Every structure is written in structure tokens, then in C-alpha cells.
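We begin with a single chain expressed as C-alpha cells, specifically the form predicted alone.
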Amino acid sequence: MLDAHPRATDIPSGTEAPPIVTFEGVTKRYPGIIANDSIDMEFRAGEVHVLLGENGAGKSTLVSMLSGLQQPDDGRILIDGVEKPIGSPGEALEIGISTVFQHSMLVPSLTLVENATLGRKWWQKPDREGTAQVMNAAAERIGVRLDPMALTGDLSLGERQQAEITRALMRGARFLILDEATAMLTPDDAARLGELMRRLAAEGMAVVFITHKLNEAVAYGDRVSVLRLGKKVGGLSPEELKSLDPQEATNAVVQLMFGTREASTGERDRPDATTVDRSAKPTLELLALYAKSGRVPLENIEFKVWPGEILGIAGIDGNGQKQLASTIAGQAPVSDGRIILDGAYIDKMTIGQRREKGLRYVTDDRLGEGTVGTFPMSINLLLKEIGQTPYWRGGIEQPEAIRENARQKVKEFDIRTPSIDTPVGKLSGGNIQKVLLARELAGAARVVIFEKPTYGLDLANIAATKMRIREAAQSGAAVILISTELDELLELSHRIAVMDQGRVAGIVENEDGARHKIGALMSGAEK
């Protein structure tokens, strides 16, 4: 299916298109760190150029400079062969550079149409109806359905990502940057986006695609560049990608990223179901749970989770998974039904009371919901313990106790930060995730809800997060793992529940044939 459109590897040698953007010795420094170190790179028309690297490797900084959000400290940026700094996001748009960032840049209080009209001439009345028609046409191109009049804040993260991709296409850019654009998409939508990238490249557009999924890099990329610790350590040219089979290309990329040829192949072993004693009392039980808040109401949700069990929640994004997590955690009200934790009803309890009972929630919205980006990392580690001893006494902050807690968490969870006083919003996505894990897994956790915990992470941080999930279950906690990555659920979960339109369509034991059963439930072929 992916070979239905031309790619740069199919272009005869000697006919390479000129670069739209060229980096020559580009360097960007922040206090205590060199984010990009003498980067030489070309982004050519007619190519899908994939950027790979661990979190903190420098990809986000490079994208920020391409988008006009940051300027280099050293080196030159050439546009169409002429030196021209990209001084602002507005200048980037004028050049034809449009970016879809990993974290949503849409205004939650505005509709999708209103977001699409932002930045236009202020003295002209927005043409909402015309913009809605253009948005629908652009969305149709990538196979997504959007309601242009929907309030952005009511959308799931996956739907917001799709809206941002659509908005970028509406601008008619000749240089499109997709930062983790497939992370929240279903496999079918991700494949359609891959085909779209190929079509856009065939039409002469330069596409920069940032992903942590090596299969996507190999399948969609015409050229691959790998960053490590701020440096470009190598890559694969169109000719090399053409000469290597997918596994050889994957091994070559892993070698560049991690200095090892060990590549993950095949399916991993499933968790041992015999480690879960279902003759005992369940730790968490949901009885005929209804919740009307959110875009997809929950209807008659029932399941149990036992000590040491990981219950996966599968389903296409936007089918009530977010509402389920928020309702159990206490962030959304229960309309009817009960939530039972260790034999006690908690559905009327506050968030703080549920936390005291041992309920923990690791949200997927790391910056918008999970942390306060402008607060120091040390305070974010204690956001849910503000005012409590030993970090506060009589309402007075105890700085040394706060700092000592941060130092311990940095060491235990390998949080890579210039300082414990660094605003958490300045950290990479992987390190923000470590802050959330350090905070939520502290103390006596009885139930832990992980919502898309590996979204947007690099391979090393994905492995570290999966280890934390397993450790939480091994410690005796009941774990709910919400993910749109079926392979991840099959790797980690003892059972997998499938959500469809706010209901549990079925629960599948993770055994032979589980993938087929889950797929049938997700597609509606089986109930």
C-alpha cells in the first residue's frame, strides 16, 4: 500500500531536488546544555526527511529554529540557497514553513474554525463558513472526520492532533514539519498520513517527519537523520534506504541511535497470567458506572482489577478512554453506579481523598494537565501534596525538604535536568514523563491509571516507562493501562478491555488469538 506513491528513493540519481532549507554549522545553547551542536543538514523538496533521536537529543530545538521560535547562536540558515534567518513564526509561514508540534498549540476555549482563523488580518471579519468548508476538504484528504464548530477543549488529544495537521494543510505550505504527528492516530489513520506525506513529497513539498517509531521511519522516509546528545551522528541517504530491506534499515538506525545493533524483533512474551490471583478480592471494581461529562459519555462500565494485574484498555482514540480515566481519578463526576477501592466506595470522594486511599493517575497531557510548566521541577514533584508535612509546616514552605525530595527523585527516576529548579516545561517530553512517574508512584499506590504513558517518548524512555508499569503491578498495585498501541497492550497486559462509544465492548484474556479478538471488538464485528 505504501508503494502506491513515488518516493525520493525512486528518483534517478543525479536529479536530486535543491534544498529548501539548509543548516550550516547551526548551534543552539541553553544554560548548562548545548541543545544543537554544529548541525549540518539539508531539507529538500520532494523528500520525506525523518528525524530520529532520543528525547533530549536536540530534535525539538531544531524544529523550534525551523519554525522561527528560536534562533541559532552560531552557524547559518539558508532558504533556497540564500542566507535568511527565520526570525519569527510569522516569517516561517511567509517562507512556507508550517509546523504541527507534539504538544497541541490550539486554544482550548475556541472552536476549530476559530483556531484556524487565528493570525489572519485583524481588520477582516473571519469567514467561518468558508473556513469550515476548507477545513472539511483538508480533513477529508487525510481521512479524518472533524466538526469545524466543535470546541477544541472538548476534543481528545488525538482529535486535536488531527485538527492541527488539517490546519497545516489548509495553509498550503511547501515545507511541512510533523512532530510526532502519528503518535495519537489509529494505525489506519497513521497509514493514511504516511501515504499523504508521500503524495505531498511527490508534488514537490519538503516534509520533515519526527517519530520514535522506527517502522514508520523506514516505511515513510526518503532520508533519515539521527541526532544524539545534540549532534548529528549520521543517517541513511535515499540510496541507502533503497538498498536495505526494512530490518536492515532498522538495525542501522538503532546502531546510530544507541551504539548497538540489538533491534527489537518479533512479539514479546506475554505477562504470566498465573501471577494474578483472581480468587482474592479485587482491588478496584466498577459497577454499572455512568458518567455524562465529556464528549463521549460512559455507559454501564463494569470490570474488576486484582492486585498485581494490568488491565489494558484498547480502542480507537476518542471512544471514552479519557473520560474513564478522569472519572475513576475523580476529575469528572459519576452520574450513576459505583467505584469500589479495597472494599470502600470512593465515587463520592474528592481527588485528594482518593489519592489518600492509594489511587494514582498518570495523565497523557503532561504539560496541560499533569504539570505546571512554569513551576520548578521540584514543586511539580509535590503538586498533589501542597501544604502537607514535611514539605510545609503551618503553611510555611520548607525549602530544604522540597529540594531533598527532588534530589532523591532525580536520582531514582533518572530525571535529566540542568537543575531541580528548572521549570518543568523546559524539559524534554521523556523527562516530564519521569517527573509524573516519580510523583504518582511515590508512597503506597493501590491503583495506578496510566493513560497513553509512552506517547511521544523515545525508545529508551519507552522501555523505562514499561519497566515502571511492570514494577507497579509487581508491587501489588492494580494497574489500568490505557493505550492506542495494541502491541504495547499485548506486551504488558494480563487482560484487555475494548472501549467503543463509551461502552466496554468486551474483555479479552491475553492469550493466543487475543489480537484477532481485540481487532474484531474494535471493528464492531464482535460484541
Ligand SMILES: Nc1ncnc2c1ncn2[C@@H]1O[C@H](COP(=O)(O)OP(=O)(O)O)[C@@H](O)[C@H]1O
Contents of the next structure:
Amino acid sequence: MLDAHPRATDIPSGTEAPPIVTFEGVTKRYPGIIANDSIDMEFRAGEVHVLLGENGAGKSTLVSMLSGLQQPDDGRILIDGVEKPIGSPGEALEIGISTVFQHSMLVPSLTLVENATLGRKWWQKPDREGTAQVMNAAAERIGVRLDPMALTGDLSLGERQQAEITRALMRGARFLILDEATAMLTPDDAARLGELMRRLAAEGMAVVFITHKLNEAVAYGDRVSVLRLGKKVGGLSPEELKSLDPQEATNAVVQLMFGTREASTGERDRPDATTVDRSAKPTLELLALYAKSGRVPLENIEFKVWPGEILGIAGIDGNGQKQLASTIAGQAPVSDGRIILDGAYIDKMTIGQRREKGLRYVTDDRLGEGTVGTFPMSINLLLKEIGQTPYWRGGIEQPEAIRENARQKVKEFDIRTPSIDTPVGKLSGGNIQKVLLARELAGAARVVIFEKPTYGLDLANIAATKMRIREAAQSGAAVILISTELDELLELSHRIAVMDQGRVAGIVENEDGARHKIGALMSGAEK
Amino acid sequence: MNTQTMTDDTVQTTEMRQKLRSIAGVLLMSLGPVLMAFILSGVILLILKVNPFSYYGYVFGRGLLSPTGVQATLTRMGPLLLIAASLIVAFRAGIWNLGGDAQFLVGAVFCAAATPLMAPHVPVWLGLLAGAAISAIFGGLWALLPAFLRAYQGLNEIITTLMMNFLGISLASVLVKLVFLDPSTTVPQTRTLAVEDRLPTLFGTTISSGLIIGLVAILAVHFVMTRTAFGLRLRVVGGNASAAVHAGLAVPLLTVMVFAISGGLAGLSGGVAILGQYGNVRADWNPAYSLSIVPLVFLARFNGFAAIGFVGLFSILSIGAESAARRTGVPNYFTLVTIGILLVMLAVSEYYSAKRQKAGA
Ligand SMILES: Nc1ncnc2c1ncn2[C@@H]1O[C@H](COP(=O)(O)OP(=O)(O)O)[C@@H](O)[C@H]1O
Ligand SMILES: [Mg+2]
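Could I see the form predicted in complex with this ligand next, after the form predicted alone?
Following is the full complex, with the preceding chain placed first.
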């Protein structure tokens, strides 16, 4: 994942420009945690300022003070050189600061156009037609295809985020914050967004870009700042960035982020295919599966997964991967065909019965459906076992057992949280993912579906998650790994199925040349 | 200071401190609006040229300080607590059952129709039990249509339960006038349950044992919602319905159960009002308890114990206001003005606490 894109060195970056926003000793505390510890930072017009750091390092907290969502407890914020608090998101918008968040902020029950007109004054008539045109134009600029009349709730997470970026651009901001905005995009779209960032910077806009992909940071950034445990531990100035080649820059950043660790953690070793016995009975079998109810209907899906095998599902986001996962898990109805787990038909079973049979589903919609954000972490760990012993006896909660389970999981999965009673929604993305992993991998798993398991995570958490995926397979479970990261699939999977418009376009053994074959299948060349 | 998990010791002390601070915060957040509501109501009374001190003197003198008043206050609390229990079940599960008034009345009417007919033929306790059961069943039944529409069609229950209110209130009145009419009187009302067949009073006072039923119900609801697996399932549905589906909960079934329990408790409230206090239902009787209790339940943040306190306060106010009305000419629904202001104050305090939280206090 570290092979960097070519850098946009041909576009001059205006380091001479004065800072639009300056942070001086800005500190933000949460109960039990200093999320930002005396940060000094400048955000200049004409610069793409990349924020790097592990999950929980405090990047989102930092930008939430730029966007007016949070107020610093200490320190000063200067706007155009003058001290001025950013008291609310409204004030941020007035200053020209627009944000695209990690989690979608669009109203699901409205169309994209309606969402875009929300900011207007109440007496103004929402001009849907005009807005739709503006939206289309803005979307075109960033190479996003969207239907302004589509209902937001019908869109995949990826599409929602693309729409959100479009909306921010429509507001004509001079300061754009992209909090892990590329995490969901296909590599092509991410590259297009990167190029757009370069163009915006050239036009004099300040861009704050949070990403976990170092290659993006090096390719699109003018300036890099690295946060660790709430502190700014260093960075690369525009001059330093220009003088280093991408590999050197990446190494320098890794050095800052993790101390001594090398960038070569991405070095891939293909899994050992001989560990999978294909003459044995498959654990999971899909027979001519159709599911018509979803937004992308599934058609004639057939595959088998053997014990200990990792089957990768590749494809551009929104080609039925989510439907596939939720249909197997029982959240969406099967219209035709069968699902067999350990020799038994499970397609008529409820979600709970399938889980009892050993089916596990690590969803990518971690806050949307994976957890109840306002509930304590300890309860979220048991969300799928409500009523079961020893956590409940005779239907009555056993607080000590519940706490003990949480304490154990915190240790085992290295969940970083102020306390086990902290509402799970207040944890950082990586820690929410650990809560989900701890919950789904508990007990005897026979089939585990991982849906975009590393989306939005930092390098350390990606490595931990990959280890969990391998362990699940090694313990004999059949694993389905849905991902839009081809490198990740090639690193982990024994075989890779490519999904295209709700069908399986083909299944490829992970051997030499697999990357090429998958690419061909994804582009529809081998139909 | 870092993002690591803290040691057990510091966790416990900070937890203690946090708990204390959150209790103090909750007290402030709950009592502050109450005080403000009284002050602002007082200002309105002044504008109406009524001395607020003498008005509230009458209200509390009657509702809290006179022996007969206090007994009336406590008696009225019985049905009100059942209503609060009914609302807490629904609201915690994220279901806005606003049809409590009709559920109450339908329960009351069927209870009032059946119990006086049964009473002469069965022991008193059996008659009371049957009467209570009838009220709960019919209250629950009246909630089922909105339940199914919400559970299987996704129809917004706020609209359907409010519509069922209109229907239920009219139905109750039609039933009293045409079907369950007491043939021996000229006023349109149901047969009257003899005083000796009603719920017993407590310790030689006039306080109805409906109060005990109400207290037991709301404490039971509080326990079920906060300490049991069933309650947690309901709260998951209320907290994030998609997560409930993902976790394999039978959301439609749970939804129907919530409506049935909530409607049943509202119906039982009607039954307890009949069996303990009124003995019959007159045509066009509608005390509209449910919609008055809704803001109180919000004020209590769906907490059963806090709800007991607020229901007590409301009971004092409404009993006291009836007497103050006779002496000062301020209509007794002025209580609702106070409650209305209380709601606004609640919203204001909610706004400030959200702001404080954002500021990281
Ligand atoms: N609203 C909040 N309340 C309490 N703690 C929070 C809140 N938001 C973030 N945190 C904590 O602050 C730390 C930094 O979080 P965040 O800024 O989201 O990290 P990042 O975006 O770098 O992953 C984390 O430990 C997180 O749990
Ligand atoms: Mg973040």
C-alpha cells in the first residue's frame, strides 16, 4: 500500500501565503483523556496540510475545533492573524471553513439535493432544479457520479461520503477539512480527489486532509503534521517534503508516527494455499443465490468456502458486497437459492439462529448498525448475546459478569477506552472496530464475514485487524473478506471473487498474476 | 496522561467523583427548571392581577398541607403513576405512544361496565382482579392497531396513536351513552360500583390502594427497563433500530409487545381510577392524564424514581389548583400553564447542558 502516486510537484504551492488559521498551544481534554495537548499549528492558504496519526491520536478532535464543533480548553485560535474563537459550526462556515466528516452527516430520509439546500434560510424557497445543476457540476469537478434526486438513505456509505464532499465544495469554502474522506473511495476516485486537492490548493484554498494512507499523504500534501497520543510530535515542512523522494518521505513519516518501525510492514506474504483442504466438505456454500430486495440485487451467486480458507471479495464499492454480507447474515431476505452452513440449510433461519450456528458478521457500518453509540462499551460487547448466561440469569442482568467480560476484552483486544462504561460512540474508529472484533470473534465461529475491516484504521490497527482475520481462519473458520483494497485482499486471501453489479464476475486463485486477472474482471474485460 | 486504560484505582475514584457530579447535575437539571417554572407562572399570575403567593399558598395548602387534600393527592397519584409507567416503557423503546388518553378511557369504560355486574356474584378481590384485568386488556387492545402499523408497515406511531385518541374518546362516550348505560339513572353514566366493592383504602384514611398499584408498577417498569434482558432489548430498539436488526432482535415483535404493555398499563390506569375512586364513568369524561404526564416523564428523563417525584408534584398542583380556582378565580387548568412553562424550561436547560457538554465541561 505504500507505493506512492506520482507527486504533484509541478504545481507551485504558496508557502508565502499567510495562515488562515493559527493554533497556539491549543489543548482539548475529555474525561480521562487529553485529546489535544498544547498544539501549535498553522493552516495556510494554498496548502494541503496533512494530519497523520494512529486512531485516537486526536486528529478528529483537532479539526472539530477548526469546524466549531468543539471549543479548546486552553490556548488561542487566530483567524487571519486575529484572535477569534470559532464558536459554532455556523461561525466556521462564515469564516469559510467547510468539513467533510468521517461519519456521514447527511440526513438519510432526504434526497441529496434536499440535503444540499438545508443550509438555506427558512424563508428561501429551496431551488431543487438549480441546486441539482450546481451539484452535478461540483460532482463532475471531483469526478464523482451521483444522482442528486437519490434518497440519501439508499446510498452506500461510500456514495454518501462522495456526496458530502460535493456539498462542501458547493458552499464555496476557502478552507476545506477532509477527515478520512478518501478512506471509502475506490483507488481511482481517491486519486481523483487527490488531484482535486492539488487544484484547490493551487487556486489558493487551504485544505486539511486526514488520511491513514501514507502514500496519499506524501503524494498530495504540501505539509505534514504528525500527532501521537494527543501531542504534535513533528512533521515535514513544504521544503523538506519537496527535497525528499516519496519513499524517503514515507520513511520519515513512519519514523515520526511509530518511532522505529519500518514502512515495510506492508510487505506481503501470500497465505499458504496448502493449509486449505479442498477435498473436505466446505463450511459455507452458496447455491444460485438471488436477493432482489436490496438496492443492488444479487444474482446467481455461487461459491464455496472451506474451513481455514479466506475468500476475498473484490470489487468497486457499491457492487452488491453489502447486500451479499447482509443476505448471508440474515439481515436481508433471500429471494431464491440456498445457503448451506456445515451441511445445514440456513437461508430460512433468523439472524440469531445463524449466529448460534457459528455465523459471524463484522459490519463496516460500525456506528450505524454495529453498535448503539449511547450505550456503554461493556453492553455493546454483548449486544448479540442479550439474555444469555452468565451475563444474564433468569433474564436479570449480572453486572459483575458483564464488567468482567468487558475488562477481559479490553485486555485481549487492546481496546483503548477511558472506562468500560464509556459510551461506545465516544471511542475512536479503531477502538470501535476492536469492540466489534471482540464481540464477533468470541465463542465458536464457523464462518466470519469481515466487511471492509480496515476501513478508516491506522497502520497499527490495520495490522492488528489483519492478524485477527488470519487467526480466525487458522482456528478453522471459513472467512469471507470483503474489501476494496486490492493489496489487502492479495495479502490475506486464498481465493478472490470479484463482484460486479450484484454478480460474481469470476473467482481467482491467489497466485502469480492474480492482480492482473482481478483487474481485468473488475473492469469487465473478461465477461 | 494518555489514551491508555487507566489503573483500576484511579478509574474507581474518578468514577465515584463522576457519579457524584452527574447526580448533582441531574438534580440541578431537574429542579432548576421546576423553580424557574414557578417563578414565571408567578409572573403570569401577577399580570392577571392575582397574588402569586396567595395562589400558591392555596395550592400547596390544599394539595400538600391539609389532611384531606393530601389524601386526595396521593389517591390521584395511583392512576398517574400507571400512566407514567406506560409512557416510560414506550419512550425508552423509542416508541412515542401518545394515545394514552384513549387507552385509559377504553380501559376505564370496559372496566366500569363489567365490574359492577360481576361484583354481586364473586368475592370482592376476584371482582377487582377481573376488573383490573379487563381494563388492562382493553387498553392494550386499543394500542394494537398503531402497533401493527408501526411494526409491519413502518407507519409513524405519533400520528396513528393521536388518531386513535380521537376515535377512542368518542367510542368511550358512545359506549357510555348507548351501550353501558345505567338504566336506573337519568344521567348518562355506567352502573356504579358499590363503595364496599372498590379497592380498599389504606390505614383508615381515604387514600386508595391504587397508589400502591401505581408505585409497584412504576418501580417494576424501572427495574425491567434498566436491569433485565427484556428491558435492554427494548432499549436497543429505541437506541438504534438498525443495530437491533443487526443483533438479531425480533424488532417487529418487540414493537408490538411494547405497544401492548404500554397500552395495557394506560388501560390499567383507567381501571384503577374506576375501581379506586370514581366507581363509574360518566359520558364525556376525559381527564386527559396521559398528555399531561408526557412532559413530566421527559423531565424525569424516563427514570422511574424521578417520575414518582414529578407525578407527586403534578398531583399536588392539580388537586390544589381545583381549590385555588374556587378562591382566586384562576381556572384550574392553570396547572397546565405551569407544566407548559416547565417544558419550555426543560428545553432551555437541555440546550445549555448540551452546550456545556460540547464545551467539554
Ligand atoms: N466527545 C468525546 N468525548 C470523550 N472522549 C473523546 C471524544 N471525542 C474523542 N474522544 C477521545 O479523544 C481521543 C482522540 O480521538 P480522535 O480525535 O477521534 O482521534 P483520531 O481522529 O485521531 O482517531 C480518543 O481517545 C477518543 O476516545
Ligand atoms: Mg478520527
